[in-house]
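To begin, one chain is listed below as structure tokens, in the form predicted alone.
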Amino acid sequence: MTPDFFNTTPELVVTADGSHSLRFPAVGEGYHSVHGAMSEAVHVYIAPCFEPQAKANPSVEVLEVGFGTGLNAFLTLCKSMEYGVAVNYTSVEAYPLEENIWSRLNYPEIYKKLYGNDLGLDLEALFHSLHTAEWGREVEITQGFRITKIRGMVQEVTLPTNAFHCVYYDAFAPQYQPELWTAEVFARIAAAMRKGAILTTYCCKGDVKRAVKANGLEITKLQGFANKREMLKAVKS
């Protein structure tokens, strides 16, 4: 089901932290919170779920539900090349964004404020690289960094069984996707995930939690960012 916003063109915005992220006016719907969208995917995404894995194997295979604006993409290659690990990074997206909108996004300019580039990387062409990356096929960005767009709903595309160390479930919230949300999709997760792999989503609704419970994910309650009183955190045990 597509949403009717998705019909009308996002407006940018400013974040809390200086970082953009795209709101929907009709709905007051984004894809990120309005309290800081790089600090928001880093809280929900790279600090609970990516990190972990990286300290622990050399190659960490992700994979994403939602490229969106590309940021969640984004912050693990950096965090990658930091951590000097390895990553296959899968991504999922069933309405990716035009040039236009996506180049005008400022994310390498404010992740170096807020974290740096002691590295020295080329943040703007590795952003940019991650967007014009072809869809369909494993296009590799850095030396030890690869990724497949894979153009299509979650609940409709091949997974690989017993692939993945990380998953960052970044739907729409589920009044706006619900289809999204089931037992049924998370159970196609739970398969593509390996033992000891990591589920982290902003989404700690009852519904959401049994729908990830029901496939034998053991779930954890943390800290939700910002306003948000939790956010869950899903392990395969």
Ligand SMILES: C[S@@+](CC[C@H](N)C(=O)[O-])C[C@H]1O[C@@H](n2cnc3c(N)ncnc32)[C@H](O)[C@@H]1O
Given for the second form:
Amino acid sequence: MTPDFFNTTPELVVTADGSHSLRFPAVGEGYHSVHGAMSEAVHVYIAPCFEPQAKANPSVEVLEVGFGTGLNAFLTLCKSMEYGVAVNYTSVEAYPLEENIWSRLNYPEIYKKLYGNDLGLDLEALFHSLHTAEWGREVEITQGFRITKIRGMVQEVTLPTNAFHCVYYDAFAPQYQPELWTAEVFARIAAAMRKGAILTTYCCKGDVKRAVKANGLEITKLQGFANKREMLKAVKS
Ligand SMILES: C[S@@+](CC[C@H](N)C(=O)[O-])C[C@H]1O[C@@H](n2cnc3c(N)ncnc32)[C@H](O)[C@@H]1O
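To complete the pair, please output the form predicted in complex with the ligand; the form predicted alone was given just before.
Expanding to the full complex; the earlier chain stays at the top.
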């Protein structure tokens, strides 16, 4: 089922930390927290999911559900260069954004403001390369960072088994896309995770926790971002 709002154009908004996000005004649903899109992405995906794996492994396999604005991919790319770790990044996206939307996003500029740019990277060029990378094949963005963008539904695409160290589960909320938060979908994701892999998501609803747990993942509730009390971390043990 495709929610009606996917047929409308999302509007660009500035969130509390200065970073852009996209919102569908008709439903009030958006791609990120209005309390800070970039800060939320760091809080939910980079700090509890990517960083521990980047510290423990010379090369990290990341799976993202929902490429969207490319914010998580961009942050992972910047952090991977900071840590000197190689990354193979796979992102599944059913409804890619048009260039006239993603090209207006201010993530390179806000990244510099919030986190600096000690390595002197051309952040604008890196962000552009992530978006223009061809769909359906592995593309080298830098010497250590490769991305494979898969255009399709996460419920249907074929994923490799026991492959990923990290899963960023960044779908729209269950009230809008309940079909993406089921035990069946998490079974596919769990099978794609290797032993010790970490999945994080901003959503910590009871049904979601049960759907994740049903697949043998060990769950922990973490402090949520901004006004959210909790978020979810799940580990394949
Ligand atoms: C909350 S947004 C987050 C996107 C991205 N991580 C970001 O930071 O911009 C959810 C994303 O999931 C995508 N999506 C919706 N249904 C999907 C599906 N069935 N399979 C894969 N992606 C889907 C949407 O198009 C959207 O880009």
